[in-house]
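Taking the form predicted on its own, here's one chain by itself in structure tokens.
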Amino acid sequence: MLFEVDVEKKIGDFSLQVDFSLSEKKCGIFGPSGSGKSTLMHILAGLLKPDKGKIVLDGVPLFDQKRKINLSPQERRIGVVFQHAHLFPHMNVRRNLLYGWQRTPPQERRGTPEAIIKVLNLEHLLERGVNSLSGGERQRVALGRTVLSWPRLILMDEPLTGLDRDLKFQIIPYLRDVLEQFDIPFLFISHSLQEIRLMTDEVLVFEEGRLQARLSAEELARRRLVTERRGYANLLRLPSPEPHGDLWSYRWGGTELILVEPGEKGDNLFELGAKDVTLFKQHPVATSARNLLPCQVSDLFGGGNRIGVELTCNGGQLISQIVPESVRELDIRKGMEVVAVIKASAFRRLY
């Protein structure tokens, strides 16, 4: 995919001016409320006309003010998943799903409805009315309907906002699986750093209608260590656990981690706050923490009173957040050996 965007739009006192090109298939649009994210999405989808500029997708002009080109939303073949599902209330789940499929030329279809329905785990809902669905089920149906129209690009505008924590983390694996399995590029629009990290590789950061930065999702998270109240969060993918007394044991690289929280069989994603990773120069004589990991310092970053220490731990990587005084007292520097100490209760399972 090659997506080229150079547009301007003024709405009252707010003005949007953006100029970028994308080739990544998993890209995020990140910024606070009022930064222009949703305005940009409406422009890209053809729901709002720019004042000037051009939009080109894979060599096809979708909008060109000078050439007087402004393709309709239907002609652009860009799918949109909104914050609210917007399903057809008079249709059941099956008919909602097949709505776009039936209007897509056969030569443009890249899969079957059955395959999408299976990936999204919707088989048992097909005959249900959409008004009887939960919020998470409605979003899965909305995603399936969009995918089955086989767009060239999908725009997701805050699709997880309004869902509670459990529903949000139920939906994310479905989103990732269906978009990766069927190789559909997408722009994921959100003000949630956590969602951006879980869904995207590259991020465009917006503020006040302007593109402020373009960087990887990981680099964005590291920069936010200084500015976000929560600091940095490590994301650890762990396999099926084994019982360990009244706790649980997980393999992580060449290391065993002991956790309070049980996981599911297969892939599990856990969050570990960088502030919960305590550093020692030597192995502690005694501690209540269950995880004592020999590590090597590979980098330091951050600023002010928050310093991130990047650690390599027997094949795994962690970030510990400490204060400058600790850096000086422990003489933390690249290449030195330390012991990372983590409580079994510090890990939080996301999905």
Second form
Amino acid sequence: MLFEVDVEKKIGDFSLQVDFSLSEKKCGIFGPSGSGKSTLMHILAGLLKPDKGKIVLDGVPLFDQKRKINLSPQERRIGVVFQHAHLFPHMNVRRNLLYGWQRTPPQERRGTPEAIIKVLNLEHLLERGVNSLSGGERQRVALGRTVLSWPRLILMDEPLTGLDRDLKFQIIPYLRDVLEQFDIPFLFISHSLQEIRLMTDEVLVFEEGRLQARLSAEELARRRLVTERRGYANLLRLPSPEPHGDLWSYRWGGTELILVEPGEKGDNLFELGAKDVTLFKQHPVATSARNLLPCQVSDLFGGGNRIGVELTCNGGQLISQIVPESVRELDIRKGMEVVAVIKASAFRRLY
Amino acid sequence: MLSLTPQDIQAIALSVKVATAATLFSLPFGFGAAYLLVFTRIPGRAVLEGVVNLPLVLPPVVVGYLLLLLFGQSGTFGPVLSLLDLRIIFTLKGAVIASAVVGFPLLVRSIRIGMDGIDNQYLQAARTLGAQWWDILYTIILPLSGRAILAGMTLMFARSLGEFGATIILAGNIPGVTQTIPLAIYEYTNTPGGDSMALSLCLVSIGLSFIVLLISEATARSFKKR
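Hand over the structure of the form predicted in complex with the partner chain; the form predicted on its own is what we had up.
Then the entire complex follows, led off by the chain already shown.
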């Protein structure tokens, strides 16, 4: 996929002016509310006409002010998952799901409704009215409805905002699975750093209608170590656990981690706050923490009163967040050997 | 106490016939007008809105007289009508047209309220799913304004049952041809000793209106269930 966007739009006092091209399949658009994310989404989908510029998807111009091209939303084949699902209230789940499918030329369809319904786990809901669905179910149906119209690109406008924490993490695996399995590129719009990191690889950062930065999701998280209230969070993908007394042991790279929370068979995603990783210069003699990992300092970043220490531990990578005073006292430098100490209860399972 | 003459029964039948015909005849136009007013930005929208609503504020007698000027033998459409061998004034057609014009604003207003209540984002969602405007009209707007359409039809039907001013001017008061319930009541009240007959027809009128309300409520409820 190659998506080239160069547009300008003025709405009252607000002006949006962006110029970027994308080839990555999992892209994020990150920015605070009012930064123009939603305006951009409406422009890309064809629901709002830009003042000037052009939008080209895989060589096909969707909008070109100079050549007077402005394809309608129905001609663009760009799917949208809205923040509030917007399921058609007079149709049941099945008819909602098939709405786009029935309007897609057969040669464009790349999978059957049954396959999507299965991946999204919607079999038992098909005959239900949409007003009886929970927030998470509604969003899954909305995603299925959009995927079944087999768009060339899906725009997701804060699809997880408004869902509670647990629901959010229930839905993310579905989102990832279905988009990966059917190979549909997407632009994920969000103001939540965590969602952006879980969903995307490449991120465009917006502020006041302008593109401020373009970087990887990981890089964005590291840069925001100083500004994010919660600091940096390590995301660890851990396989099926083994019982370890009344705790659980997970393989992580070449080492083992001891956690309080049991996970499920297959992949589990855990969050570990960087500030929960304590550094010792030497192996402590005795500690209540269950994880003592000998590591090497591979990088130092951040600023102000928060320093991120990148640690390489037997193949795995971990960020510890400490204060500058500790860096000076322990004389932490690149290449130095330290011991990272983590409590078994510091890990939080996301999904 | 409810005693009806054959002429009364004819008037009742005519009333139902005129109201039904006027409502059904106006429905597609009413839906179209409401759609244009709510969903499009055509030039002259304000004018259209004014024309549609005018019969609501004009005295029905004035509407009837204007219609007479349009459809009379020497009226604007007179030559066309005589060419087609059509007669509007003093016929059932005239009664239907009078009712249709007077009730039209009520129909359009109801449907508009329903259409205004449709979240624009449903339409946006449908567009991004590949639906053309006529497709959206049929699959989203029409079903979602179903209750409003029904309410509009009820209002209009009830208004047509009671239509008097425009009808008496355009269609006259001819028993068995254009004499509907209100016209028959009017005639009774002008006849010495016609009071009890007028009352009988009033009761019929109340009964009819009540039945219309009941049917509309029941249908609206079944809409809600779906």
